[in-house]
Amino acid sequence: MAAQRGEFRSRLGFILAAAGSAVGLGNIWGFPTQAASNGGGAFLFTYLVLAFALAYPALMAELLIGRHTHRNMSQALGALPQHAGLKRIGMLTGIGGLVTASLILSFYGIVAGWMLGFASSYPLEAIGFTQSAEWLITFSTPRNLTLTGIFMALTMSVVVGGVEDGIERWSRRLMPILIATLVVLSLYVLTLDGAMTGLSIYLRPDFSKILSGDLLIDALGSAFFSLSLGVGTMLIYGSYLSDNEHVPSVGAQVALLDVGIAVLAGFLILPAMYVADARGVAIFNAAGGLLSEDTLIFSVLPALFSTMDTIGLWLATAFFILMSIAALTSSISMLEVPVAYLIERHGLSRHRATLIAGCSIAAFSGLIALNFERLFGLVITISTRYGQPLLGIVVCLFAGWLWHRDALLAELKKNDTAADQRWFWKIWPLYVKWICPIIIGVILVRSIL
C-alpha cells in the first residue's frame, strides 16, 4: 500500500518536507517577539526544553500512527481501536483534522498572498511601476482575492505532483533557500547600528519570569504549535515514510530543524526591530511593549527597509521571498491532508483531488476576503485556538490508550530489534498517555479563559 500511495525517496527529503510543514510564518515573525516579551533568554531556554520534553512526544504520536497505518488521518485513527464505536470516533476525528487543516489554509492563504504582494512590490517600484507596487501592498478586497488565488495555485501546483515529484522535490529545493536566506539576512542585520541591543534582549535571560505562568504556557504553546501538530499534517507525512526508517531519530531531526529555524529567526527579527528603532522607526506600542505580529511584519520592517536606500530594496525583497517560501512549505502539507483523504477514501485521482480540495479552500478564502472583518478572526479562533488543541489531545489519547502496546512495539521493531530496550520505549508511552493530553488541555483551557 505504501508504494502505491507514494513514499519519500530519502530520509533527507522527508526531514526537509516535514520541517517545511512545521516552519511557517509564525516561526519567523511570531516566535522572536514572543520571546522578547517573555524574558528573552529565559523564554528561549524554556521553549527548547518543552519542545523536546512535550512537543516531540506529540510529534512522534502522529508520525508513528501515520507510518504504522500508511493511511490518511481519518482511516489511520479509525484503524487503531478494536471497538466499532471508537473506530467511528477515530474516523470522525480524522474528518475534523481535515476540516481544521482546510480552515487554517483558508486564512493562511490570504496572509501568504500578502507576502507575495510585498515581495513583488519592491522590484516593481524600483523599475518605475509605482502604482502597481502600491496596489500590491495596500489592503483591498481585489488585491486579497488576486494574491490568494495566486498563492493557492502555487500550492496546488506542488501537491498535484505527488509525494516524490511534488512535495519532496520542492521541499528539497525550497528549504535550503529558506535557510540560506535567513542566515544571510541575519548576518547582515547584525552588522547594523542597534542590532546588538535587540540581540541582547533576545538572548539575555530574565530569570524572574521563568516561573511565570504566562511564560510557561506561551513557551509550551509555541513549542507545540510550531511543530504543526494536531491537524494531521505530520500524520500524513509519516504515512509516506518508509518502513525502513527509524522514526524516533527521524522525528528528532525534524524537531531539531524546526526549532533551530525558529531560534535562528530570532537573530534576524529582534535585531532588525532595534535597528529600526535606532533609525527612528517606532517599535513600541502605547503600553511600552514591543510591537509584534502584523504591526511588525507590515509596518515596522517595511519602514526600516525604506531607510536603507538601494540595499533596503534587496533586503526587503529577500525577506518577503523568505516569508513566501515559509508559507508555501506549510501550505503544501495542509493541502495534502484533504487531498490524501479524497484519493484514498473516494478513489479520486491526485489531479482531481488536488483540484477539488484546492479550489474549495480557495473559494472559502475568497468568502473570508469578501467578509474580512467578520470572518478572518473567527476562522483563526475556531481552527487554531479550539480545533488544533482538541485534535492534538485526541491523537495523543488514541496513541497512548487505544493503540495496543504489542502493535506499537512491533512498529518500532521494524527497524530496531532492540526497541524495547531503548529509552524512547520506556518514556514515550507514558508521556503520550498522560502528560501530553493534560498539558495540551491546559493550553486549551487557558486559551478559552
Contents of the next structure:
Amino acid sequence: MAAQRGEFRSRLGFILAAAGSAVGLGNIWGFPTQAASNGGGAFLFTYLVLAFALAYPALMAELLIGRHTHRNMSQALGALPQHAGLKRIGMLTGIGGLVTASLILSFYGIVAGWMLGFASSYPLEAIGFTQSAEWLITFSTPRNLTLTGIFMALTMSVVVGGVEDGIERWSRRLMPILIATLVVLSLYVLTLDGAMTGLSIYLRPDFSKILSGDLLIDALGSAFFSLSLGVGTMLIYGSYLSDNEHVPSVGAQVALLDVGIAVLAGFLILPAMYVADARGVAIFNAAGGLLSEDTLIFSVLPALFSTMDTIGLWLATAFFILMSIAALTSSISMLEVPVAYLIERHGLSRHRATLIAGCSIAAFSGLIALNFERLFGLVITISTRYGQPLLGIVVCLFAGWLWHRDALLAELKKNDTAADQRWFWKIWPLYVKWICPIIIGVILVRSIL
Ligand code: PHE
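We have the form predicted alone; now please give the form predicted in complex with phenylalanine (PHE).
Entire complex below, previous chain first.
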C-alpha cells in the first residue's frame, strides 16, 4: 500500500477547498432566514461570536490532528493515544465519522439533485421543452432517483481525480464562481422595490431575542454543521495540508470565509423575500414567521422569479447553479472521507475506492428516495443532530486529553518557532479540553430531551 498521499499545492487551494466544504446548502438556505426570524443583527453578532469562540477551536482540533498524523480520521485518532484500548476507541470513532459523513451525503445528494433539476429546468423551458422542465421541478421518485444519480456521478468524477487534480482544482474553479454569482445576484436584487425592507429586517438588531437559550443553542448547532465538523472532512483536508502552513491562521481564514458567505447570502435572500412580498408572493407561514428552507427555495423564490420575465429566467438559473456548486464542493469533501479510508486502510486504488464508496452511498440515497417519507427526515436527524455533535465531542476530547502537550507544541512549532508565545497556545488547549466538550454536550443533551 505504498500509494503516495496527496497534498494541496497551495494555501489558496486548501482554503478554497475547506471553505468549499463548509459553504453548502446550510449557509444559503438556512442562515439568512434564521437570522431574520431571530433578532436580525443581534443574531448575526451572536453567530459570529459563537463561530469564533466555539466552532473555530473545534475546527482547529480536526485540522491539527489531520496535519499532525497525515492520516484519515480512523487511523489519525488511533495514532494519538498510547493506551491500546483508547487507540481502539479512536479508530472506532473514525469509522463512526466515516459512516456519518456517508449518511449526510446520502440525503445531501437528494437535495442537491433537486438543485440541478431547478437549474436545468429554466433554460429547458425557455427553449420550449415545457414538459421536461416541469418533470425536473416536480417531486417524484423517478426524478429524485435520476437527479441524485447524476449528482453522485458528478461528485465521484471530482473525487476520483485525487487531492490536487480533483478536489483542489475544482474548488479553485468553482468557489470564485460561487462568490461572484452571490455578489452579482445580491447587488441586482438590492436595486428592486421592497429590497430595503428585507435588508433592514436582516440587519436591525433586536437584542431581546438573543438572550433566549434555545436561540444560542440553535446558532451553535448550525455553526457546527456549517463548518462541517465532527465527521472527519476537515480532518482529512488538514491531513493533505503541507507542513509549511500555519494551521491556526489558515483555519481562521476558512472560518471567516464560511461565516462571510453565510452573511453575504443574507444580503440576497432577505431582500429577495421582501421583493417577492412587494409583488404579492406569500412569504409568511401561518404562524407569522418567514417561510424558510425548502418552501423558501422551491416555492417563494421561483414565484418571485416568475414575476420577472426574461431577467427572472437568468436569475433563477444563476441562483440554482449557485446552489448546485455550493452542494458539490461540500459533497466532494464528504465522499473523500470514506475514500481516503479505503485507500489508506485497505490499500485500494483511488479509482476503486471512489467507485465502491460512491456507488454504495448512491445506492443508499436510492433507498431513501424510495422510502422518502420514512427515511429522509430520520437520516438527517441521526446524522446531523446526534452523530455530528457526539463525534465532535470525542474529537475535542482526543485533542485536549490524549494528545501529549509536547507533541502538540512540536506540531505548532513546525512553521512557527514562537508558537509557545502565541495566544493560541495559551488559550486553545484549555478550550478543547473543557469548554468545547461541555458546551457541545449541553447542546446534545438538550436536543435529545
Ligand atoms: N458544511 C456543509 C453545509 O453547510 C455541510 C457539511 C456537513 C459538509 C458535514 C461536510 C460535512 O452545507
